[in-house]
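As a starting point, one isolated chain is supplied in structure tokens, in the form predicted on its own.
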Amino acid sequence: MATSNTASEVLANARPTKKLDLWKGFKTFARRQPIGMICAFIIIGVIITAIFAPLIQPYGETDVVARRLEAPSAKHLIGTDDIGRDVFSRTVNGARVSLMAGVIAVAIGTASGAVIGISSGYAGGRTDLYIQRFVDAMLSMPSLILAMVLVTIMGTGLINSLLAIGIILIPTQSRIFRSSTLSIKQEMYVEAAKAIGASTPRILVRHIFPQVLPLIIIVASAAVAVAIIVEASLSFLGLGVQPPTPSWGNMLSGPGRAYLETAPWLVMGPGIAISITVLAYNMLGDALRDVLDPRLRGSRR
């Protein structure tokens, strides 16, 4: 009884207690990471554009509205493509595919990676060994090549592309979360939870997952940029979203390459959109890491 009471006291005293204060966290983030806050607003703008694309785009994304290869003008801000469709409207509508890649694919990869990494790191022993050897096998293949193989097996299209992107994110994500779990499971409050007979699922959910959560947020924000790049690459290669549905990747391919010298505006819209969005996600990920990573906390005021 004395041992149980002692373990309970240790668990109560040793486990970090944090109160969630979103407004205070928002102000702290804005003060310490102004560039990160700017990037967050850019990302919010991309999300709003994707959600309300039908209201923002002046023309239908597949409608022929003017002469082919018409130069940018007040009527067509980024000109028209080789068929006569408005490039600006297609670029705005293409944000939807990137948003889905950033949300759905990253959700699949991060959630699966967290479950595998945390479980593997906490279990240890042969379970951890076997899982990590499988992860090593997946990491040995370049991500884009692995995505191409998966899409070839499952078939082209948006859904299969998102599944493939989510799968290729799992090995890297799981390795990161496993490393954090290996450190956290040595903490005193985890040992105290074991001593009072807490079940493994309870320890994982109540004591380990909350400590890994900041890392999950950081990794997920950085993974969105990777997902957008891979989706654009698959569409560029003809393995992702299929025409006439617009995607920033497939807009850079085909006519974009064929008329690059005579009609550079075909690639200007999607190219700038990809560059700005990926840069914003990368810089937001760095800013979140500086704020949420315990090892960096206190290094900047």
The other form holds:
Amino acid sequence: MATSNTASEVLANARPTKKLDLWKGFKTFARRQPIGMICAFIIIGVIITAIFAPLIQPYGETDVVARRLEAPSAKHLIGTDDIGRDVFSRTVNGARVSLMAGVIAVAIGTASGAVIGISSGYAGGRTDLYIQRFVDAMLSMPSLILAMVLVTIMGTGLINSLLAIGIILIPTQSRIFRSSTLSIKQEMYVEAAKAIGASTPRILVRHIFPQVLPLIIIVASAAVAVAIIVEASLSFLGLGVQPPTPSWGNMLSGPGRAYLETAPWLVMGPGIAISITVLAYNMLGDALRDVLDPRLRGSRR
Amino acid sequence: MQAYILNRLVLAVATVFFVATAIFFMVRIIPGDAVFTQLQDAGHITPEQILEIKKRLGLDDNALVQLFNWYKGILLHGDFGISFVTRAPVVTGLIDSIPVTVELVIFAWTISLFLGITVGTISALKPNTPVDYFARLISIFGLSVPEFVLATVIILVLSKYIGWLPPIGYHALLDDPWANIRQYFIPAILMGFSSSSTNMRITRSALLEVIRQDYIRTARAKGLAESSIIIRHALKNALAPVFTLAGTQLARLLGGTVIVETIFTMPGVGTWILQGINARDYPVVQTAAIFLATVMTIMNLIVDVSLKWLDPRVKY
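Could the form predicted in complex with its partner chain be shown next, to go alongside the form predicted on its own?
What follows is the entire complex, opening with the chain shown before.
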């Protein structure tokens, strides 16, 4: 079956040692999902922008370089803000915060979700029951509110908000890994491994984990969009990245909204940047899921 | 069935209790915060002043004693504590803000279901046509553009070209019904649109699957009108997952009004929680946690029970 071939191809691709397969998988993906490919390029663009932000931005992101509220011009591509900082430079620099939310928070959430989900599913019985009730409790709080509470406890700021976003990702992630582990656990080869006396850690690492790996790619790619939106929302509400450090969320609050009518460019840069980035992640996530696991098609959330 | 509901209710109570207790201890990890927020205008602070404020806020006892007193108040007198900031009972603040959020969410929910199901159906009936692509693009757009960005754009466009401004001050439903409904208009459409994406996607994929079933072919072969096939036969079955999700979505909307309420300055539950969080108003945060966890667990219970009722094949 064509689809199962693709899944195993991608599984192989996840191991960086097999270069040939990676290239093949890349070409297959580009042919089948041209829109997904475009989105992948947009995301790569955003990542490069974030990494090389200091080289790309024409002015320092916190430097006052012109008169306040200057309209867009060749010198200041999207104008200046209420204290005369270059909006384009701030938008470019804001990509760093988003990238960190997308990478660090998702890594925390997915890694912890995978460890909790896999061990809960594999252990079963009482352990599973208790862990799942704990997950239920976490799920019973709206994620943005939970993130707000966590940030308040740990203190506002970038690192703490990344940690809070990572934590709120755990329950949903771990559910997905748990259900996948439950079915893999029933497989003959797991039983065989047990029969020849393989230790539990060995079974988890050598037999269960590789099967869950493609799922990690899908789950993580879908979580990136969520993480970016939650980070921006926290910053927008004043609980995330604190000014003067620019983030797409905090640029849209405060002065951005106060001068909305007279200086709409203040919100245009970050607004468009975050919309396009999240859109690209969502569409790439859809495309990846169609290729990796057709059974999940159309079942977002 | 009764045993199942009872079992779930016990579990729900346990979950809410767990959440409330966890939040209770979490907000107390940094006990100085509430005190310092209270004293932020005072210049020099003496240890006696701190102790006095702690005493006034009921924070001088051992945390376990505080927890015990808090639960005792709730269970015996329905007293969720006194707000650190307003010095009024927390429940009053919650009760005042609930109608705003409920009205907003009901409008948004209706819009979300109507929009999602209509667009999803059109999309599924004409798969892989320009109409379908456009609908899917709009849906992924709704999923991707954060609410605060969309709200900002809407406010900008409306204020620039129509001269509409977000209303300042809140009109109660009974005082001025038309002004009241009008101020919900834009925020409700915004929230409804954002959450309709999920409904649209699920309607589309479920309907696409149902249309390929044998009984639809049979209905066609019988010569039934296409509209009757779609509405009476296909949608009836395809919408089961949509309605399952609708319950969860309602709970999610109720807990997700913070951003929209902040932008449109509506005195709802979201604003109330945000203020509580910003002021380190522990009783408010704790009560909000109980409220939200209760709403979520009860909605989930209703969803599961009605699913069983709608489809007797569902097993637990």
